[in-house]
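Next up is one chain by itself, shown in structure tokens, the form predicted on its own.
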Amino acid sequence: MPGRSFRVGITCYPSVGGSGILASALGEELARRGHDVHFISYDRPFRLPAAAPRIHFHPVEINDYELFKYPDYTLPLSVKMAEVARDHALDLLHVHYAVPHATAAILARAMSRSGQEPRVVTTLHGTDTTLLGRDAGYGPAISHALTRSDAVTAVSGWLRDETVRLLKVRRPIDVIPNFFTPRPPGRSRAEIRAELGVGEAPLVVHVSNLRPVKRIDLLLETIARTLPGRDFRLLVLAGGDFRPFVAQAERLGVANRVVVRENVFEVEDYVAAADVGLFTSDSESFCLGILEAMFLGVPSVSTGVGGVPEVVEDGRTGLLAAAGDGAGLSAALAALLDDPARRLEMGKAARHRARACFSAEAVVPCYEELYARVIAAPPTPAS
């Protein structure tokens, strides 16, 4: 660890999605360090405790003018990123997602005074790149924010790569994977699973924000595909609504199989009541949920996209199949559910990996040592 403590900004998406998951285990973590940390955002992150040493919470008021078609949240962020800065001496401002946190910070900078100006990191999580970065009236200001910053990470090797491909950025980017810190534990597993009301059958859990890319049909259609002869459910752990989503239940014959819990907080209790996960996405920078799967000994059938390689380790921690392929997740998932012997081994092998390469203990200290590098430099002009 640096030889001395940050007073850091975090902005996020405060909803539940990876990026601010990650962003409110970070602040938590460097607050459990020594840091100072100051999140600014138009509300609490989702996961971030209601009162905890040396962490801060700055709400950003967001004006509905009648001049203005839709609200302004960039500039009102961007002058509450420069006031809190300047009222509490940050010395950076660690944006997650580029738009508009990136650009906001960029604008703030500059609105400082000089000599104490924070310095700017960008974490890229996605789609704030692989998505937004093919748009025309996004893609040239995302890459100017990436270029004025002061640094940026991205949370896989695949999302650097795209990162440069898309954007045309020459420029380093540092991988600094997501980590994951299980809560200790507040219900049993027979406690959750009695609750759910799945006795002793194998239990499937997937866990997003349902968004298009997560390919919540292709999940259902890999349960229907693999449930004759077998007896399971699949348990949702949506962090969204799942309403549009019960027709094609229904149709498949999987309503009565499916069991759906929404905006849950004790996710590691739901998630180590389960015997495997199943993620269908057609893209993932990193994937979350596999992780907090793999931190609790659950291995987990995939989409080989993006950067889930680069997490799952395929025929050792979990198994891969190719994007969109039901088939092959369909028959990926019925060679671990008719197989508890190997379900047990790779949850073992995928606990071991995510603790070696995974953890806060892993992957804070490259945070800390990069804000020690990015301080110890000089600003990176504004033109």
Ligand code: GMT
Given for the second form:
Amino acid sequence: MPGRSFRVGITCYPSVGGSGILASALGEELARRGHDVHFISYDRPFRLPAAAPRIHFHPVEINDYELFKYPDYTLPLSVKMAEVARDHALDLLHVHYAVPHATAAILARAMSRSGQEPRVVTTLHGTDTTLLGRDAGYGPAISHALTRSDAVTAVSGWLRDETVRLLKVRRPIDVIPNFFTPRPPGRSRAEIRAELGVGEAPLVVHVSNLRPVKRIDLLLETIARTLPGRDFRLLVLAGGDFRPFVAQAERLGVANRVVVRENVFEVEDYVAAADVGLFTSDSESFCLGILEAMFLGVPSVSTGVGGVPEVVEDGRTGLLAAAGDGAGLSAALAALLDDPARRLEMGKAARHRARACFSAEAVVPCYEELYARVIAAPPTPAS
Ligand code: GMT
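Got the form predicted on its own; any chance of the form predicted together with the named molecule too?
In what comes next, the whole complex appears, and the chain from above leads the way.
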């Protein structure tokens, strides 16, 4: 590892979600490069290995006092952050997803002894700005935490610009894109396809938490539009409950073409068994699902919303359609399903772009440089 090693506290949502996945991957990569990494959260991030050198986990205990109608997480989190920062001489707290993590980190820094304050790095992932930033009950607190962070990063240029536009934040925001490191394959393509019972039919894959912004209604509509005259299956790798969508799938007559797997750990094995990705979101700051598919040589058809055009080069490493455009998505999907040679060529270009621009080797040094920069500077004043 070039340069010095850092002692980093990482806070993220530990359950299924792009920001938690990215934060866990970053922690793993930092530890691999010799840094000491301390995860501070209410649960161990689900993708984090059970035991790994230089990775530590500090759970935040939450007391459900009778007096509280709503249990509070921000204060116990900030106290734990300050405690871990003191006991392990952390150089910095790197929080993923601003709410409430950035506010808790600012408070932890303020509670630390003068001269021993950890620096605060906040990484914005999307809905912390695009959804909560618009909420009058959160917006001012988010702006405050961003202004008082020692550095702020966004996962795409689009998200940086949206943050400035929505929150009127007047401070530099570094763009550091997401990265992905595929785990070594566990089961072969043939084994996965046998498990799914899809035979030799082309397989379209969708990976998401199924929140409303992902537009699962549009996903199913796109499948229904594309099916006539074609034989293929849709695999939904769901980080959420698919049951609310079953009725629509039946109404559209596509239920027998859809296979669902919820909360799978071996995402890579399933994605590698697919031929095309399909993503229909109304908003996406980056879309980690597209990147996972690209790394596995699977080109995607997607709405070209938010930061997605920074990930996918339309026509070369995937195909983009307008937001909400079922006909456009279906035409693009049909074009790839009907042309296996184009699909393969696009998949190869996608994998090449993913490795060149969005690998750990390309991206993690940007965080290391940022850490060195913020540690060399004095902490940002609290007010
Ligand atoms: O997609 C979600 O709703 C989850 C959310 C999160 O913070 O976990 O995802 C956001 O962060 C991901 C990782 O940076 C990005 O890949 C997603 O595009 C982004 N989601 C949205 O902007 C809707």
